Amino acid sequence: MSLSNCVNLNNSNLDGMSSDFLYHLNINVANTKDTQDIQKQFGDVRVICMGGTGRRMLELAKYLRLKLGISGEGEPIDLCEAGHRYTVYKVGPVLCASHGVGSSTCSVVLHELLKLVKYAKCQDPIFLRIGTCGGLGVKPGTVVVTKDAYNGYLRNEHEIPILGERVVRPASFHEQLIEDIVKYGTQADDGFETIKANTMSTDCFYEGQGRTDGAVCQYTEEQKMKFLQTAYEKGIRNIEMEATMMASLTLMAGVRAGDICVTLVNRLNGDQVTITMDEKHEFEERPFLIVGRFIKHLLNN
């Protein structure tokens, strides 16, 4: 095994730990100096797919079984069920993990998944987030592959308080990976558009995203539209709640990552999702198509 392609996290404290309990995944690394058991179970993982809900990750796991031609009896097994927090399914060299809603819940599982691939000595693993989002000036059903992630201040950075101090980190995704996802994941006859664009990621679904339909609202429709137009002028074409954190943390960890989301509404036309449930289900499967094709290409080359 080539150690040069293994994950080498930016935390020297891990080297001094004799064991590491990945609490929220309910995975115990009993001996960090001898991780053969972890390597045997997870060492072949090439791609970690992440999405908000356990149900969506189960559907993705079943889809990837068919797409990648991986045999299996019954439904995929949730490897972290006993932890009662996140779901994780393994489909050959792919993990499908839920992350909840927003950066705070997503960061918890992302930290632990990053440590898991380190202990498993995975070779150059790729992290992909798959989800739904609000669109900005694009038709509902458009798939957006994120280039740069902007926070709620419309800055291309992730902001986090650490030890009482404001820490700001860059928030961009791997440029060549973005190109490859679009190149190998899309087809001319898809029937929907897949674009590369910037994404705004906020800490709040309602006020943070400029909605006027939340429990409270202290700004006008005109102020909202001015804010959204400013975001549009920065090349932002979708709005969600995880991209800045994921981009910055994976950059710090030195792993490649991407964010692929389908829009359910054009926020320039309103705040409420008005598509039918059938349309919503079909839209949610569109990132599956893109990611499935990309992963198949990756594994075959």
Given for the second form:
Protein chains: 2
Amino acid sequence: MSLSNCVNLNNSNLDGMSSDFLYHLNINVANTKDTQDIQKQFGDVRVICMGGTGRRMLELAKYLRLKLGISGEGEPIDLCEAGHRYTVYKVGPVLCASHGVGSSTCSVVLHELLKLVKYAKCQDPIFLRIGTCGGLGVKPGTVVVTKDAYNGYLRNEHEIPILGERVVRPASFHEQLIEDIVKYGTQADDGFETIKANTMSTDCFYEGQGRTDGAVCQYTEEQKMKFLQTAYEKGIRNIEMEATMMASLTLMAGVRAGDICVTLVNRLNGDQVTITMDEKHEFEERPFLIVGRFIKHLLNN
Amino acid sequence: MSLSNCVNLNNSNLDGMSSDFLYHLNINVANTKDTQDIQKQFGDVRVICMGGTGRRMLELAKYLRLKLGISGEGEPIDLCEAGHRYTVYKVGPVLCASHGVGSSTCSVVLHELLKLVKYAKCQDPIFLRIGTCGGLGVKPGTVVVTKDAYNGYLRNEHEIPILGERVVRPASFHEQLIEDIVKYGTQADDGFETIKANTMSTDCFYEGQGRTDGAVCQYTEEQKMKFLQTAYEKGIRNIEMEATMMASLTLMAGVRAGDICVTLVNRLNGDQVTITMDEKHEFEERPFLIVGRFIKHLLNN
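Now show the form predicted together with another copy of the chain, given that the preceding structure was the form predicted alone.
Every chain and every other molecule in the complex is listed next, the one we just looked at coming first.
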């Protein structure tokens, strides 16, 4: 197998390890020098889709089976069930992995999936996050493909404490990949809009996103609206909890990545999610449609 | 019902809301002025146990049924199943709620559980996190009850961006509560140690905790050991991903809280978790034992 498009992670220590237990995925790489078992199981993976809930990833796996015409009997199998934390389904060359809510949990599984694609010698794998989010000045149901990811300080960067020091890293997604994805979301009869825009990403759903309906709130409605307006002026059209971490970590790892989220609420009109469960379910399927088209095109070329 | 020991949250906006949809728990408080339904269902709750995985919370619910002598047929029911994100079981006056990995996801459910106990008019509820963690200079299997929570900058505080500004909050747990909990973990025939110590809490399991086996690592083993040694000198004996957020948010909300974690690895000896799944399972039950004794005593007094 050609090594030219394999993932070269930014960590030389991994080469010195004889084995690697991907703890939260419960996948044991027993021999890092000879990963034929892992290559056999995962070596064909081209796209890793990630999303918040296991249920949604199961639905995505079923959707992609149909869309990509990949055979499979019965329910897709959760490959990481024994780890009890994340669910991972494999549909041909696509993994569908859950990551929970927010960057702390998403970071754990992303580190381990990045090591997995390295050991499996996957060729130029693409990481796509498929999520739900709050919107900013866009109609609920709009799909936003993230360009630049902003943190809770409204800065286009990811901040992380490493060995006690504040480390600041760039947090943008792959430009050409974004263009390619957006292209598959602009079909006239979709009945919804897909836009390329900036995303704010926070570690706290309530205070971090300027909501006034959390357990704690020490600011006024007026201060909140001023903050959301400033975010809007920076080209931010949606708010979620993973983008800055995901953009910065995939940039560090040298893999292409995208973040495709559907908005469930327009935060300029209120904080509470008021759509029905049926509407929510229909909205959640919109990124499936776009990502499904994108992957189908990718695999056929 | 006496209102004297109800939870008074630090958010006057909640009083102005006619209804409140606890979105991630999928619990609808249809009328915040008359919460009799919610009081009927949750008003007797005295203790809210939280832990990473739904599976462990189910095991805890079953354990507490036996330990507290609370009747119940069949499997405990997940009250938040329709939300697809968190699991919540109720065993008499105890809730057992999953929170996922790390403070971002834990913060979401903690905000909503705090609002739930407010609306339900629970009397002086206690929040206990029961987790697994890395250890620092202690034998794997040791249970650590957190005193002061330190962030990744080795500061005893929680940092959170709110409306674009850096907000720093105290992050310590309730002293008397800690003493009470530790007391139930010092029985001679337990076969393990329970200690009161400081905890480091990070948003990243790999780089944030100074691991050298993540997808990315830009420091040496020597620099890592120096960092862990500095942490040790600050009285830190375990490392997890929720303590600073939990301590600061419960302090802000004016409720008592504790964090009780079992160590799975001694980070001074290495980064990888090498215990067997059976050992891990046995270790995970140790905090159950302590918390079970504590709750039994609490309910009998």
